[in-house]
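Only one chain is shown below, in C-alpha cells, and it's the form predicted on its own.
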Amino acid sequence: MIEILNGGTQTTIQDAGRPNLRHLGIPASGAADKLSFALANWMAGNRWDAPAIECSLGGLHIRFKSDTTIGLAGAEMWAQINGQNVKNFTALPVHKGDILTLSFARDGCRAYIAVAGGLKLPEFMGSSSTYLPAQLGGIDGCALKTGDKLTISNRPREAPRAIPKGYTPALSRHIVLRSRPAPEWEGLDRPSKRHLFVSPFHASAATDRMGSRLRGDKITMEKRLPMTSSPLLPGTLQIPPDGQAILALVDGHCTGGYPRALQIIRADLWLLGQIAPGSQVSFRRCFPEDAPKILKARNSFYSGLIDGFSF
C-alpha cells in the first residue's frame, strides 16, 4: 500500500477519463495532462491509462509500504526520497518504509507519480479519475489528505523504461497555445482579435482543473450577442461581460452563456494541465486546415512509444 502522509495544495487520483458522457452533463475529467500521465505510467511498464497520482503545485509526502517502481513525470517539484533529490521523468526503484516529497512546483503544475502495476480503485462510468465538484472517483471523490491509504493493483506490467531522447516535454511557466477561432469569434472587436494573438496573458488565483481565469488586455465584442446556453470544451476560450477571459480546463462546465472567442487545438490540449496561477499564457493563431495535420503528427510521433496512446 501507499500512505499519504501530507496530501499538498491537491492531489487527485486521475486515470484516461470518462469520455463521451458531456451530454450527460459529465465533464471527461482524467490527467490534466495527458502526455506527462502516460509517459509516468509508461515508465512503469503499465498501460498508459492506469490509474495514477496528479499532484497540484507540490506538497505531497507520501510512504510506500512495499518495493516496487514509481515513474515520475510532469511539473518540475524538486522531487526528494528520503531527502535525496531524484531525476524528473524518470522510472525510480522505491523501497518499503521510504518517503517520497515534492516541494513547490516550478516550471508547470502537476506532476505524475505512477506505480508498477497501476492502483486498485473503484470505478464510476468506467473511471477511477477524481471529480471533485461531483465528488465522483478516487477515494470518497475528494483530493487525498493524511491519512488515506492506496492499495497497489497486480495489473500485467512490463519492466520499467526510461524515456529516449526527444521524447520528453518542455515545460515552463509560459504556456503558448495553438488555437482556431470559436463560434463567436467573428462578434469580437478589431482590437480584441490583435490582443488575443499578441499580448500575453497571466493565470489567475482563480485556476484549478475547471478553468482558468487569465489577466491582460480586455476583450471585448463589437456588439453585446443574444446568448443561450452553449456547449463547451476543454480549451475553449470564453469572454464574460468583465472583459478578462475564462480558459475552460479538462473539469470545465459542459455548456456556457458567454461569447466564445477561441478553441485550443487537440494536440496542444495536454498543456492545459500546466497552467499554474501565475503562468503566463499566450495564444497562437493555427488554420483550421492545419489542426488535423498537427494531431496526426504528435499521435504517430507518441503512439510509436507508447501503445494506444493518442492525444
The other form holds:
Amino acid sequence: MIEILNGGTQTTIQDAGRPNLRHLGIPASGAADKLSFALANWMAGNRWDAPAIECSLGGLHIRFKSDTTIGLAGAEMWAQINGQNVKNFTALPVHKGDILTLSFARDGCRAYIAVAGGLKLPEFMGSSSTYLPAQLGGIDGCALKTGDKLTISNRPREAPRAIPKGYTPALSRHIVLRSRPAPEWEGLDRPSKRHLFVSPFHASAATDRMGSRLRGDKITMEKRLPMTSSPLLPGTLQIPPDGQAILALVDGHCTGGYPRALQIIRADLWLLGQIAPGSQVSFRRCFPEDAPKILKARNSFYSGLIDGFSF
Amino acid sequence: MSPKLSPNLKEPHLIEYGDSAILIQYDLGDMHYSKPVNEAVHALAHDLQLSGNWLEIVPGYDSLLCQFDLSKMSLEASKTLLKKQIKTQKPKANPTGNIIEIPICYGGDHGPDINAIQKTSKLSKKALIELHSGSTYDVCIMGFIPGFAFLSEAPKVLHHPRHATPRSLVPAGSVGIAGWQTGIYGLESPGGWQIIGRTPLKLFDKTRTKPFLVEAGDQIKFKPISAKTFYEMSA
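Right, the form predicted on its own is done; let's see the coordinates for the form predicted together with the partner chain.
Full assembly next; the chain just shown is listed first.
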C-alpha cells in the first residue's frame, strides 16, 4: 500500500491508455511521456504498460506501507527518500514507512514512479488512465490527493534492474519537435510558414495534459475560411484566430474547429509530455521518407530492451 | 466518379495528416452540410473500423480521419487501402441502424436562449418546438469531449450565431444551436451554444455497461416533454 501525503501540482495514475475511442469523443490518455513511463516500469521489473504514478511539475509526497522497489524516471525533480537525495532513472529499494518526495521539475514536466508488481486499480474501457475532464480512471477519476491509498498488485515480475548505458533519454527545457504538415498547412501565409520553423515558441501557463498554448510569433492564415469541426490528434498544432498556436497533447479534444498546421511525428510524441510552462518549443521539418525510418530505428533500439514497447 | 456514389457526390481527397494519418476530405462546394456526404463518411467509418487495420477511425461532418500504425504500414500502402475501400464502399442510409428518441424540455430554465431564437425566427415557442423536434437528426460527430453529440443541420430559420462570450458552465444534457449546427452537451462544460432545452437522459455515464447513449452514425429524434416530466425522469 502507498499513501498519498500530498498530491502536488497534479499527479495522476496513467498506463498505456485507451486507444481507438476517439470516435466516441474519448482521447486515449495514458502516460504523457510514454518512454519515461515505460522505463520506470522496466526498472521496477513490470510490464512496460503497468499503471504507474505520473507527477506533473512536482510537489508529490508519498509514504510506503510495505517494503518494495520503485522505478523513478522522467523529469528531474530532486527526489528524496526520507530526506536523502536519490538518483533519477534508477530502481530504488524502499522500506515500510519510507517517505518519497519530489520537489520541482527542473528539466521537463513529468516524473514517473512505477512500483514493483504494478498498481491495482479498476479499469474503464480497458485502462486505469486518469482522464480528468470526464473523471475516468485513477481513483474516482480525480488527481491524487492527500489521504488517497494505492494498492500494490502482485503480478509475476522480473527482478528490479538498472537501465543500461545509452537508454536514458536526455530531457531539457528546450524541446525540439520534428513535424509533417497537417491538413490546413497550405492555408498558412508565407511568413508564418517560415516563422514556424525558425522562431522558438514558449509554452504558456496554459499547459496541461490537454494541450499547450504557445507564445511566440503570430501565425496567420492566408485567408481565414469558416471551418466545420473536424478530427484532431495529439501532437497537432492548431492556429486559433488570435494567431497564438495551440499544441494538442495526450488528453486533447478529439475534434476541433481551428486550422491544423503541423503534426508532430510519431517518434517524437513522447516528448510532448515533457513540455512544462516556460519550456522553449521549436519545430523542425521532417522529410516524408525519414519519418518511418526514424520510428523504425527508435522502436528497434528500445524494444531490444523493453519487451513489447513501441513509440 | 464511382457509380456507387450518388450522382452529385464527388470522390473525396486524401490529405496527409502528419506521418501516420490520412484525412479523407469531401468537397461540399458552397454547402456547409450535406447529408449524403455525412452518410458516406459513416458508411466508410463503419467498414474501416470493422477491418481492424486502423489505430483510430474518427468521423467528422464531411471528413474522416484514419490513423495507421506506421511501424507496420506505410503512408502509401494506407492510401492504396483507403482508395480501394472508397471505390467499393456501399452506401448505407443509417450506418449503425439505430434511431434513438431523446426527450427534451424546451425553454424556461432548461432553455434560456429560446427567446433569442424566437425573435430571429419570428416563430411562436410552440412552432419553434414543433420545428426543432420535427426532424430526424444524424449524429455526425461525438466529441470534442465524451458525450457531446454534434448533430446534422437544424431547420434554416433556427440558425443562430454562438454567444460572443461563452457561458462558463452549461449543464449536462443541454441542447443547443450554433450557426447551422445543433447538438447536445453530454457533460457539464463551458460553452457558447444557444441553449434551447435540456434532456434528462445522460448521454455519457461511466457507470453504465453501455456508457454512451448515442454514437456517431446513429439517428435521433427529439420528443418534447414538460418540466414536470423532466424532473420525474431525472429523479
